[in-house]
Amino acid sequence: MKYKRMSRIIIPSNIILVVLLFSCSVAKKNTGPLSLKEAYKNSFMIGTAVNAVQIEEKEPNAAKIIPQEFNALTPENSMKCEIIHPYWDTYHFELADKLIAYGNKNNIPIMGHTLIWHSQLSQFVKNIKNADSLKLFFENHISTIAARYDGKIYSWDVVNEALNEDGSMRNSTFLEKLGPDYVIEAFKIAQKAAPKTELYYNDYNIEQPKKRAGAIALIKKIQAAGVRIDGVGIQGHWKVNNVPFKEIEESIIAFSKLGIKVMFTELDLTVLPNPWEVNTADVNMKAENNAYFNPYPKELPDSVQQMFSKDYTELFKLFQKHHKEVFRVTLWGLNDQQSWLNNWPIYGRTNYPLLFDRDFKPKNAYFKVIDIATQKK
């Protein structure tokens, strides 16, 4: 068989250059995930807390970053009692409804926060003296809000921060007037009002042994009562260079043995000095300001930045190690400017606790966190 000799085709050098550049560009785009949610899509959900400005899409940078990076959203304040239920017979659903619409628009599940919490209560609740009246508020508040958003949100933090540091029940108005079983009752009401919604208990420091034991006992008590509880949220308000990695891992294992989902719901790492010896995230605690407690008003030193990146890296290594038990990791805020830690426990400080800086630029820690997910297992 004879073959015809093909004529030599000469390709201009400028076309070759274009092809090479295009190939390099495609190769670069395919080298790894481009976002947090993409990086961890096979491990756990990645969430952030959103404020009113972000819900209403008045912040262009946030409007771009949120749907790009996250696949779970928690309202920072818009579903708390003082916002959504300001008076006995008055509910303000406007902002919460906008959050639902925002989630639908961007195909991002909403995690409700929170139905029962002793803080950020409306003034009328604080003024209730009668146990029967508080019980009526309790039932109406949970039923009305949970039922309205059933099937529209993914989950509820049904009860938030009901425990002391030693694992005993916090002496709140709910404990005083409704008794120690108020937590069980809250879950029972929520279960009836929101059968399509997952129900969680949420608290800070429950990775610590004593408080963890109290949380485990509380969850077992709910389960023993035949009431549904689907998960537990460990808040994760920790300090750089002092993250309790051992206790965190022990807690993931211990809580998962209860047959519920384990989540890290309010993650941030403060870089500022604590005015007290005790580690707490109690929003009602305040301290006086002075220069010692605000050491980085302009920028964060490289040495602290490195510790910050290292701790976030080690945390996500731990989360990734236990990706079969950890269901979600939510950062408590989108960028450093938004963080509640700028004003707690001392007003007006400059903190740097999140993965995006004040200009919405990703930090080195952000890239380190993504690297963890892309490493071969």
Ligand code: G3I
Second form
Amino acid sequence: MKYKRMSRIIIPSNIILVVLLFSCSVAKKNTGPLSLKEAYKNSFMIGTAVNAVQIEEKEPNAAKIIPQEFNALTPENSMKCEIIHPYWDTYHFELADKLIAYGNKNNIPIMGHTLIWHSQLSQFVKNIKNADSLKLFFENHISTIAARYDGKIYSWDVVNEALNEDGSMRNSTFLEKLGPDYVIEAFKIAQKAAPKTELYYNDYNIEQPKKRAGAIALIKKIQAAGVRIDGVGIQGHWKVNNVPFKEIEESIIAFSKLGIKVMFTELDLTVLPNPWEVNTADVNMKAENNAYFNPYPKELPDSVQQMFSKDYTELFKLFQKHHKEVFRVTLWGLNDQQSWLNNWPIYGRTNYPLLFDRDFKPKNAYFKVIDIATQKK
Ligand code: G3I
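Swap state to the form predicted in complex with this ligand from the form predicted on its own:
In what comes next, the whole complex appears, and the chain from above leads the way.
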């Protein structure tokens, strides 16, 4: 009887469709992680660097993808001296404030970048001739900016790129006029102005043995002075087919022994030829463009795409292996169009260093990176 009645029920086809779609979406949710940040939520934070267009949500694709994929944001340029502090008595906080608001709205912590860097200094700082004036700038700059954002951002790269490749201190206006202890002094001022903010040292190539030894000595010096340092950022500007995996692993182990957080703060993989033998991220080094140095103006050949995916896969395998020591991995930009590597060290090239392509489509490497997260640690 019951069976008979049931057989007479007519279910409209649009209801069947809704039920089908619903069960598909439930099934999708249960079959695996949907984004980078979800995939790695039990391992480390996963971040991106954001530019002004993205902070102001002027690009709809970026506005959708950033909060969906990432749980840490670094301003690519908007907190650098030449933008935030253009004249002695003038600060331009507008864009940095917008970034804080953007982070609050999307519930994503901000990683401040950077208080003291020899590069991208405002003209007035470059013009300072005497030590007393530079010291005054140094104190005002760090304490004003660090205090303003204390409790509003998660961390600061207090000092960026203070070392040479051999591990010695890089020559800069700070080293020249304030002496080698300027790094300790910067952390001391930041600690006072921003007690609620984590304080990091950030540099490129510090996975390499000599530079790494210099960074370790510098961090130990800060610690020995009784000054707080919470972490170290290995930038991670590497080249496809030449990623220094062994040195990266050694560095994770060596830096974590200092009792601080280890982060990869500016990850990208160039696929283009390097005009020099050394691997560098020194923004002051430039070379001329020509066809040899810009071999893929239209698209990336499959063979290179495969090497690219393989290197990203191996890198994230390594990060995942050391998920207890690695606190954050930040990509230096969202998609290939945005990357600084299109214009450095040669202006106007077409590079492909990130996980999203020029149309904001996730690449094969993106899916491989997600797969790594689901494999057993
Ligand atoms: O803001 C001006 C704009 O007004 C002007 O019209 C335009 C013309 O070129 O230049 C704009 O400034 C550029 C700025 O990026 C913003 O787009 C600078 O020329 C350009 O040099 C600057 O490049 C940045 C570079 O640091 C120097 O600050 C890159 O975007 C940024 O990705 C790069 O990031 C650095 C990290 O901070 C530290 N580690 C290395 C990393 C890569 O170089």
